[in-house]
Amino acid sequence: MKDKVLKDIQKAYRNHQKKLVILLDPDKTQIADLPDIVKRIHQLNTNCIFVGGSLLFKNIIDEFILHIKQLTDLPVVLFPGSAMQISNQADAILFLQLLSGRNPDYLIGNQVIAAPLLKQTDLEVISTGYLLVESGRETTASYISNTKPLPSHKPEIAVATALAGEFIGNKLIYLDGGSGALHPISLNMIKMVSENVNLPLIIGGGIKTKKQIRAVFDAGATVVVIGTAFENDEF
């Protein structure tokens, strides 16, 4: 089914179910370690695997995903930092619009470059409004995109930005503190966005404990993404 990943998330949203996602960065993950990593992912009852990073030094994304697919039936979704990070080996791709910034390259420029390439693949393309939120220090995502994150103490700005994403036609809203975030996104911000936007929310960045995961779900997230904490074996 072409829209399987999105439909699964939308079904979870309607039924107030929750989904845990592990984010793997090919730069930080050795292919030889993938069997043990995938075993840990299964032990956490993960629903999906995201693959990508803000800046990739290794041109191994096809090989990386193929190895994952040999080890699990979980859907693999591209979380691309640029138009370079496209692989037909994945099941789907988050077609990201960086709505929190004002850099046209990340609002439409990279999307125009990627669109003809995606048209030639079998990937499920999922329109996603992406909001970077200030997390205690500058992250790779904010540096590479040359954009300021949303202020963490201004949830009303996040609400207005997420609403704009919904009205534009995005299917998902992703609030992210960025890789290596010092602090997770505030529960108040998540709650306010959840109450005002009729779309599933993906939340990532700075989440380090199972208690925090539960709190983020309770605040209104449909999907929680764990990256650095999983890399550091904190779960």
Contents of the next structure:
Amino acid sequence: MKDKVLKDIQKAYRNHQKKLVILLDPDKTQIADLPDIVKRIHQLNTNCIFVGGSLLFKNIIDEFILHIKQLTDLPVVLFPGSAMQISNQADAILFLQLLSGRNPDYLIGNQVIAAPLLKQTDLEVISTGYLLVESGRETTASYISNTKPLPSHKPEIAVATALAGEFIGNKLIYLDGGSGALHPISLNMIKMVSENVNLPLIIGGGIKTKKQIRAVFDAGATVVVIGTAFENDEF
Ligand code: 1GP
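Mind sharing the form predicted together with ligand 1GP? What's above is the form predicted alone.
Once more the chain from above appears, this time first in line as the rest of the complex follows.
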């Protein structure tokens, strides 16, 4: 079924259920460690695995996902840093538009490059408005995309940007402090966006504790993404 991942998230959104996602970066994860990693992922009651990163030092994305698929039935969703990170081994891809930035390459350029490639895959393509939010220090995503993140103390800009994403036709809104963010996105910003936008929210960046996860869900997130804290074995 080509719309399963989005339908599951939309159902969770309607029923006020919450989904935990673990983000694995193929550059930072050894394939040999995947059995233990997937065991930990199951122990955390994770609902889905995202795979991606801002850079690609190792060209192993197909192999990486194939190994994950041998170890779990959880859906694997690509969270690509660029059009180079496409793999037909995944179930779905977040088709990201970097709405917080003003760099046409990340609003439409990479998408045009990726679209014909995606057409040749079986991937579920999920239109996602992506908002990078300032988080205490410059992140790789902001540097690589050559875009300024949204100011963290201006939730109204986040609301206006996420609303624009809804009206453009995005199916999900991803508010991200960027990998390894010093501070997670403020609960006030999440609350304001969730109250004003009729789409499921994915929240990530700098979330380190179960208490923070609960607070982010309570503020209105449907999906929380944990990358760095999981990598560092802090859970
Ligand atoms: C990054 O939202 C993800 O794009 C996860 O961030 O690595 O800080 O958990 P962390």
